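A lone chain, given as C-alpha cells: the form predicted alone.
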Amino acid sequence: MVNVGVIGCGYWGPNLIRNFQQNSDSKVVKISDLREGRLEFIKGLYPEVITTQDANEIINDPNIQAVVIATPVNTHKDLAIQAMRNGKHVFVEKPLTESIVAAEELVSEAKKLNKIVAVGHIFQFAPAVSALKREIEAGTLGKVYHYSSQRINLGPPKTTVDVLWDLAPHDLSIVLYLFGESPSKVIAHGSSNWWEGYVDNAHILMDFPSGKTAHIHLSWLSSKKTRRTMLFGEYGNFEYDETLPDESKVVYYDKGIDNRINAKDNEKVNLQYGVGEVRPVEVVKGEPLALEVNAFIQAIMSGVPPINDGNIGMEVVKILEAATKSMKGI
C-alpha cells in the first residue's frame, strides 16, 4: 500500500483524492491546502484524512511515500524537488513547471535521486488517444502525416496563465505520445480579445523532424465545447471528438481515392474519388484519471516510469516556452 500525500486541493484537487481513495493499492493520509475553507470541504467528504494548511507536514512525514502536488504552476518545482530530497515520489499536475530552465532541474533532481515523477497529462490515458495509439502502430494509417485539433471554450472566471499555458498541455502530450518524437520547429499566433492582458486565443504549428507536422487551435471565446482532433495518413484520416460517447468517439475514414486517376491515360477513364470505408474505432471504456492514478501507483511499485514521466512533461514545457517566445516575437 503507498501512503499518499496531496498539497493543493482546490478545483482538480478533489478529483485526485478521490481516485487515490479509490485505488486499491494506494490510501491518502494527508492533505494540505492554505485555504481553511477548502480543508474543511475535503475533511467533510473524507473524516479520516488528516488535514493542514501546512506543506510541510506532508514533505516531512516518513510514513507518505508519495507526493500529489496540484497547486499554481510557480510552485511546483519547489515542492516537488523538497519531497523527493524527502524520499517522496511526485505526481505534478500540468504543466510540470513554468520555465523550462525549472524542468530541466525537477527531472535532472529525479534522476538523481531515482525518484518517479509523473505529470497529470491526463489524455494520454484517454481510451480514445489509446486507441489511436494503437491504429498507428497497427499500421492502418500506413505513414502518418499530419495531426490537427481544436480546443475551445470559455476561459475560466479567473486566471493567472493564458490560453496556450492552460490548454494546450493537453494536445501537446498527445501528439508528443502519438508520433513519439519531439518538434523541430514551433511557431504561434496569438490574440487578446476579452481576457485583457492574457492571450485567450491562440495558433500553435509544429514540424517534426520525420516530416510530420501539426496544428492546435486553442480558444476560451466560444460557450460551445469543442475537442475536436484529426489524424490524417498515407491510407486514411481519424477524426477523435472527446465530446462524444465511447461508442463514436473514434472514426476512421478510409482514403478511398480511386487509384485510376494518376493513370497516364486518365483521360480515357471515368475520373471519380469518394470516401472509402467508414469504420467507429473501438474505444475501451475506463475513466482517464483513474488509469492516469494507477499507472503512478504501479510505476511506483515496480520503479518503471509511466508514460507520462518526467521527460514528456518538460517536452511538453519546452514548446510552450517556445511558442510563447514565438506569439511575443521574440
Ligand SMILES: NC(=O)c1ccc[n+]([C@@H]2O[C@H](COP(=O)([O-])OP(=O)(O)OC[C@H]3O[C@@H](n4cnc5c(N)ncnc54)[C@H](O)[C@@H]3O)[C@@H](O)[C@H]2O)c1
The other form holds:
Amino acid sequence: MVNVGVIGCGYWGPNLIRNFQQNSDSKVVKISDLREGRLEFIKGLYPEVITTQDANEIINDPNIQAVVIATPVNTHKDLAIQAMRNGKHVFVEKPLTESIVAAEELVSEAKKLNKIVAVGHIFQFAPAVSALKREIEAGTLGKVYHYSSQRINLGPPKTTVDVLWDLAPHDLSIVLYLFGESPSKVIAHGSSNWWEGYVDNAHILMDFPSGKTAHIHLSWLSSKKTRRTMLFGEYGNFEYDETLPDESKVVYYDKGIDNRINAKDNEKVNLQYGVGEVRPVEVVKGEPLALEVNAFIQAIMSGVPPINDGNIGMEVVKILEAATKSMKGI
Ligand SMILES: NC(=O)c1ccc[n+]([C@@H]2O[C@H](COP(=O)([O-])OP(=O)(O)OC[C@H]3O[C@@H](n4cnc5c(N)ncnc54)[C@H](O)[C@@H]3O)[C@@H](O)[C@H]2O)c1
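Provide the structure of the form predicted in complex with this ligand, given the form predicted alone shown above.
Everything in the complex follows now, all chains and molecules, and the chain you saw is the first one.
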C-alpha cells in the first residue's frame, strides 16, 4: 500500500484524491491547501483524512511515500524537489514547471535521488489515444504525415497562465507520445482578446526530424467545446473526437484512392476521388485519470518509470517555452 499526500485541492486536486482513494494499492492520508474552505470541503468528503494548511506536514511525514502536487505551476518545482529530498516519489500536475531551467533542475534531482516523477499528462492514458498509438504501430496509416488538433472552449473564470500553458500540454503530450520524437522547429502565433494580458487564442506549428508536421489550435474564445484531432498518413486519416461516446470517438477513413499504384499503371485506370473504407476504431472503456494514477503507483512499486515521466514533462515545457518566445517574436 502506497501512502499518498496531496498538496493542492482547488479545482483539479479533488479528482486526483478520488482516484488515489479508489486505487486498491494507494491510500490518501494527508491533504494540504492554503485555503481553509477547500480543506473543509475535502474533510466533508473524506472525514478520515488529515488536513493541513502547511504543505511541509506532508513533505516531512515519514509515513508518506508519494506526494501529489496539484498547485499552480509556479510552485511545482520547489514543492517537488523538497518532497523528493525527503524521500518521496512525486506526481506533478501539468505543465511540469514554468520554465525549462526549472524542469531540468527537477528531472536531474529525481535522477540523482532515484525517485519516480510522473507528470499529469492525462491524455497519454486516454483509451482513444492508446488506440491511435496501437493503430500507428500496426502500420494502418503507413507513413505518418501530419497531426492537427483543435482544443477550444470558453476560458476559465480566473487564471495565472495563458491559453498555451493551460491547454497545449494536453496536445503536446499526445503528439510527442504518438510520434515518439521531439520537434526540430516550433513556431507560434497568439493574440489577446477577452483575457487582458493573457494570450487567449493561439496556434503552434511544429516540424519533426522525420519530416512529420503538427498544427495545434488552442482557444478560450469558443462557446462550443471542441476536442478534435486528425492524423494524416500515407493510406488514410484518423479522426479523434474526445467529446463523442467511446464507440465513435476514433474513426479511420481509408483514402479511397490506391496511391500505391505505380505511375505507369495510373495511366491505364480512370483514377477518381472516392470514399474508401470508414471504420470505427475500438476504444477500450476506462477512466483516463484512474489509469494515470494506477501507472504512477505501479511505477513506484516496480521502479520502472511511467510513460508520462519527467523527461516527456520536460519536453512539453521546452516546446511551451519555444512557442512563447516565437509568439513574442524573440
Ligand atoms: N490534468 C488536467 O486535466 C488538469 C485540469 C485542471 C488543472 N490541472 C493542473 O492542476 C494544477 C492546479 O490547477 P487547478 O485548476 O486545480 O488550480 P486551483 O487554483 O483551482 O487550485 C490550486 C490550489 O492549490 C493551493 N495551493 C497553492 N499553493 C499551495 C501550497 N504551497 N500549499 C498548499 N496548497 C497550495 C491553492 O490554495 C489552490 O486551492 C495546475 O498545474 C493545472 O495545470 C490539470
